[in-house]
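What follows is a single chain, given as C-alpha cells, in the form predicted alone.
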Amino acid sequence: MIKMYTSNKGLFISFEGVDGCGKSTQVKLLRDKIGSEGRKVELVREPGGLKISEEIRKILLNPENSAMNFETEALLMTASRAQLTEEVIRPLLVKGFFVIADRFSDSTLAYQGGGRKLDLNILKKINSFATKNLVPDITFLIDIKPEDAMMRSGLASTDRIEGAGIDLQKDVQKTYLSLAKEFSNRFIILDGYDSISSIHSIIWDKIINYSYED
C-alpha cells in the first residue's frame, strides 16, 4: 500500500528512455496500479498532454518538417513543456496528485542536447524557465541498447524524430546515463532486458517506499 505522506503535495513521477525501450508500457501499469489503491493519478505525455501542447507535438514530429533546425526544435519541445507544466502538472500536484510523465525535461537533454549536440548548460536554462524549476521527485530510466529497442518496437512508420536514425538514439542513451549519475537523487535506472512484471514490480517496490525529505 502507498505511504499516505505528511505532505499535502502530490508525487512526480517521470520516465525516460531512447524510443522503443518500452517506458509507455510501464507508465500505464503504474498509473493502473496507482489507481486500484485508491489514489488520485494522472497520466500525461511529452510533447503534448493538452491542446496547446498537442498542436507543438504535431509540427514536431510530422516527417514533412524535415528542414527544422535543431534550436527550433529545442525551443518548440520546451514550449509545449511550459503549457502542460503550468496548465496541468502543477495545478495537480497542489491538490495532491500522483502525475506520471511519459518523457519530461531531461529528455530534452538526452534528445537535442546529446543527440543533436545542442549545449547542455543552455538547454538547462531553458528547462529551468519553461518549468520554473520544476523537476520530477523520481524518474525511472529504461536502459536498453538502441537497436534492441528498435527491434522489439516493430515501427512500421517513424516520426521526424525517430527516423533520425540509431546513432541518434545511440547519442541518447549514453546522455541519458550521463544525466542518472549526475542527478543520481532521483534517477532510478531500470534493466529494460527485465520482463515487464520485473520492472513493474522494480518500479512499484521504489513508489511505495519513496518518502519526502524535509
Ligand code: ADP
Given for the second form:
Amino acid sequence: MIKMYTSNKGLFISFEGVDGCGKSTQVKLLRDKIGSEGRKVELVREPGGLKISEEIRKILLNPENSAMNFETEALLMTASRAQLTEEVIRPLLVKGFFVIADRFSDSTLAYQGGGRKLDLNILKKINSFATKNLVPDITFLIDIKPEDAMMRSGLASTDRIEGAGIDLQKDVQKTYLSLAKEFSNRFIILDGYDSISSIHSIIWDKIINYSYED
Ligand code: ADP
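Cool, the form predicted alone is there; where's the form predicted together with adenosine-5'-diphosphate?
What follows is the whole complex; the chain from before opens it.
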C-alpha cells in the first residue's frame, strides 16, 4: 500500500449525481486543489472530449433528434465514452495525471438503466466493452433529492416539471444509491445538502488518504 502523497501515480476520480447536485462546483474545486499541490491534473466531461466525441455529442444534444430511441442514446453515450477513454483518459493516467471525470460509466447505468429502464446487466457489459474495463479508482456520488437539485440550479421550478420528468430523476437517484452499495469499494456518498466548502473538505480528505494497492 502506498499513499497518494508519496506516489507518482495518477488517480482516476469520477463524480456522479443528478443534474444540479453540485458536481461541476466540486470538480473545479478539486482540480484547483490538486493543481495547487503541484500535481498534474485534468478534467474530462461527458459526452465530449476531442473531435470524434464532440461529433457524437452534437448528435446526442441536437434538439432535432428528439425521436432518438433509448438504445441509440445508450450506445452513443458509450461510444463517446469509448473514444474519450482511449484518446484522453488512459494516456493521461499513464503519464501520472489525476483525471477527474464529471460523469462516467455509472451515469449510463443510472440514466439509461434506472431512468430509461434498459437492462442494467446489458449496460454494464456495454460499459466494460466501451472502456476496456477502465473503472474509476474513486467515485463521489453527491446525494440530494432531484427536485432540490433542480430548484438549486434554476433548471426548472418543481411545479413546472412534468410528473414523469421528476419520477425519472427519482429513479436515477435510486439507482445511483444502489450502485453505491454494489460498488462500495470505490463509491463515496456525499451529503449534497452540506456546504460547498465542507463537501470539498471531505473529498480532499478521501483523496489524500487514498492508498494504492501494490
Ligand atoms: P452540477 O454540475 O451537478 O449540475 P453545479 O455544480 O453546476 O451542479 O451546481 C448547481 C448550482 O448549485 C450552482 O448554482 C452551484 O453554485 C450550487 N451549489 C453547488 N453545490 C452547492 C451546495 N453544496 N450548497 C448549495 N448550493 C450549491
